[in-house]
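Single chain ahead, written as structure tokens, the form predicted alone.
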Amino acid sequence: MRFVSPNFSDLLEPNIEMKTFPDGDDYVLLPGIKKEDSTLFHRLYPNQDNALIQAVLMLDTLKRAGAPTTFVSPYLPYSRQDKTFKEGEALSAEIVCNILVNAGAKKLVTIDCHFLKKEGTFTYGGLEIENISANKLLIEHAMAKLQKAGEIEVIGPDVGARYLVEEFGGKSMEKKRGEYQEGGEAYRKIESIERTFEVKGKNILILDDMISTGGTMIKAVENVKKGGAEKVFCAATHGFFLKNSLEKLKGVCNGVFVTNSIPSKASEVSIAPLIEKYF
């Protein structure tokens, strides 16, 4: 059976009923559901909270009616802390892999999850993830946006983003981060941005996951229009476009496209082939 959320409804048509109670709680329906396999279609971002406890109450009603379910979520949140760097923090990437499981998820497919690196199927936090990965797609969209501007080079904003480039012959450039700033928002600044390959007179693709607050980006595109490069687009398969990262972006390349993981103005790119055959 498949199981649609309202928030996937771009995409397909819904079939799940929600609802929010007075005081804020969700309320979930799933019609016909069955015992038999199914598959559950529910973005995870925006609001990632709220929309993490809604897929709780889904695979959980499923698991109770003996529907084992693949859970189709395009965007894992919280995967970019599957690292701890001090004593005390929380390792919350294994801890969202680890609710999902045992909610009743049998698998998670997702899109580029920022700490697998490579395409695939793997267990992290007991959960068996397929990562399939945006990249070609995007390079796609760039060479069709350049078609009578010759050859595009893509690279890397960092060494993070080496499996989405390397395979088309990118390469990356290295990135240095600074501490924890002080404060209520967990962000550690850029300190540079280095690159060891000439961009001369080329057109450049600046490829990676995801664009936050568009830092990386940002010091991605003025490195390498310092090098000299003809044009410079900047592309990720997940957009969050925080602070006004989107008309920064734009004020300083010649363009900017993301998936439609993350719906945005910027989502130019359907992820629908990737994850077509659990339609």
Second form
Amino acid sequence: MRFVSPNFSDLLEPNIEMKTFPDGDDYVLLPGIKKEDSTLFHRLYPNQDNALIQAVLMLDTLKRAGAPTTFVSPYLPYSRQDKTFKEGEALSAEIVCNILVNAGAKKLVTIDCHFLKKEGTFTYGGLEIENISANKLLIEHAMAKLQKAGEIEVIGPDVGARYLVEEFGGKSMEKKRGEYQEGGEAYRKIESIERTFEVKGKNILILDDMISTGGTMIKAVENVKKGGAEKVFCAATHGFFLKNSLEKLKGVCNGVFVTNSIPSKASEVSIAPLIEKYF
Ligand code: R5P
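Can you now output the form predicted together with ribose-5-phosphate (R5P)? The one shown was the form predicted alone.
Below: every chain and molecule of the assembly, starting with the one above.
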């Protein structure tokens, strides 16, 4: 059976009933649940903690009904916390995968999962993950936009983005972050982005797996513009656009676009072709 959460309604007709109790607890009902292979479509962002609990409620309900479930969620929250640097820090990426597999996910299908950095099927935190990349769709979109302006060179803003660009002959810059700052926000400021290749006179697409606060992209745009790049576009699979970063980025480059893994005003590329085999 196919179960679709209301937060997937832009891509498929939802059929899961979801309500909230007066105290904020979630209520879910999966109509027609049966003991057979099932697929669950549910986004884990925005409101990731709440969305995770909803996923656990749905997956466990399917498990109790004897339905082995493939869970399709385009963005996996906590995926940037796959390493610890200090004793006592939580290994959040692994913990979230443990939670999903224990809740009953037979497999997670996701897009550009931050800690995997390549396409394919992997096991992490006990969870089987099929990781699909949106890089080709994003690059094709940039080319279509630039039809009149000639060729485009694709580059990554940091080493982590290399896998997105290298099969298209793209190179990556190097990013250095500082330490966590004082206060309640866990954020490491970007100290520098360095480049060892020429961009002078070229149209550039800077491609990353995500644009969160926009700090990486803004620094990367500054770098290539300083290097004499012609037109500069910014693209990513997942666009959070925190801290007004969509507007800031639009002000410094020739275009910003992302997929609808997290729907936003900049979602120009649909993820449907990447996951439609599960529709
Ligand atoms: C980090 O390694 C990621 O690939 C992104 O470069 C990063 O998370 C983007 O975050 P921000 O937009 O806050 O710089």
